[in-house]
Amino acid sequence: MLNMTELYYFSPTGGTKMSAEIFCEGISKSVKTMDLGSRDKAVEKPTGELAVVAVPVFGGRIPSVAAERLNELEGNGRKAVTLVVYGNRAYEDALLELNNVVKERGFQVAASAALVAQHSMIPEVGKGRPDDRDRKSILAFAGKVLEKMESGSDVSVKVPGNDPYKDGMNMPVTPISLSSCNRCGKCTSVCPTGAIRLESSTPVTDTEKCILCMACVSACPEQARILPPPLKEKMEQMLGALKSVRRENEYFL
């Protein structure tokens, strides 16, 4: 086991962090976590034996806000493991994009994975994941990564994807607040892009800044933030067939 791993994660609804923490548990005695979605904290530079970088997949790409925060890092030749976490549909170019970003910051990517978690917009898709079966496979992967690092073998890894990447997700809609909203301000504080502000104690969301990460929906204590019904219906139509499908995690060493 490694002594210490630094986990850099962007996890608006918790699934990415949960998956990444399982991996870190299997490879390191201690873990230092850094939230790429926090607007109040600078991204600390890595000092440990391994950096684990975990981000969700948005429409086959990685979130631009996560890529921007990662650009603050300097790898200086350190080894990294990259993880993309997706909602049981597809990860497309996201893992390749993440690896390219991480390599550009001076890291050596030793291993990568595409992991499945519960979908942030349609929770019935990938419901309950990561589950016990995922946990066992992620821990097994962590063991193989550790063996690879200890063997001193070539750290290069190849992952699927296309470059140029597919166009990023662009939906000119945002979550909305119901009348049950008590104006607590929680949504404004958790929004990673600062898209939500209170005007006359009412949440107002900037369409240009919102990335539909669902952090505000997940964090609302009154469950008063929701997707607009037309978008919810559209997503149900697009993803409904995946409710009975189980995608398996993919690992690259």
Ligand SMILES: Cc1cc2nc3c(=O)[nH]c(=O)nc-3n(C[C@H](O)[C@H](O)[C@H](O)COP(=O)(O)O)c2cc1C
Second form
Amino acid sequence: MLNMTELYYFSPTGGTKMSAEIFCEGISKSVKTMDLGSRDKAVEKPTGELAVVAVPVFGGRIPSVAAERLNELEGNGRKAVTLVVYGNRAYEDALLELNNVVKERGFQVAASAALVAQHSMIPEVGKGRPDDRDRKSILAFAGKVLEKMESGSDVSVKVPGNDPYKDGMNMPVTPISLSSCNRCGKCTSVCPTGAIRLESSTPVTDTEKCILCMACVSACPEQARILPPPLKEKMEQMLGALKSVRRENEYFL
Ligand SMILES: Cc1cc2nc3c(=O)[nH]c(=O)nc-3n(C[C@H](O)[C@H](O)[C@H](O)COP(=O)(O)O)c2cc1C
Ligand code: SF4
Ligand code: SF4
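Would you mind generating the form predicted in complex with the named molecule now that we have the form predicted on its own?
After this comes the whole thing, all chains and molecules, with the earlier chain placed first.
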């Protein structure tokens, strides 16, 4: 076991963090977590033996805000494990993109994985993931990564994906607030892009800034923040068939 890993994560609704923490539990005695979605803190530089970098998949890519925050890091030759977490549809170019970003920052990517978590827009897709079966397989992967690190092997990993990457998502839609909103301001504070402001105590969302990450929907204590019903319906149509499908995690060493 390593003594400590530094976990850099972007996790608007918690699935990415949950999956990455299982991996960290399997590889080190303690974990220092750094939230790439937090607007009020600069990203702390890595100092330890291993950095774990975990981000969700948005439209087959990594979220732009996570890529921007990762650009603040300096790896200085340190080892990194990269994890993309996706909602049981597909991860497409996201893992390749993440590895390229992390390598450009001076890290050596020792291992990578594409892990499944519940879909943050349609929770019945990938429902309950990561589950016990995921947990066992993620912990087994962590054991293999540890062995690879201890053997001193520096074989770099090859992951699927195309470069140039597919076009990023561009949906000019944002979540909306219902009349049951009590104007608590929680959504404004959790938004990783600062897209929500309270105007006359009512949440107003900037379409240009919103990346549809679902953090505000997940954090609203009144369940008053929702996807606009036409978008929800469209997503249901696109993803509904995946409710009865189980994609498995993929590991690259
Ligand atoms: C805007 C957006 C785009 C997404 N795109 C994909 C995708 O392309 N493929 C996929 O399988 N899941 C996709 N998902 C689902 C998330 O990748 C998945 O739910 C992930 O666990 C979310 O991470 P979080 O719980 O840390 O926020 C998307 C979710 C959102 C909000
Ligand atoms: S978190 Fe929910 S209740 Fe609070 S201001 Fe935002 S929408 Fe309203
Ligand atoms: S307003 Fe958009 S970017 Fe901000 S938390 Fe909500 S979904 Fe995410």
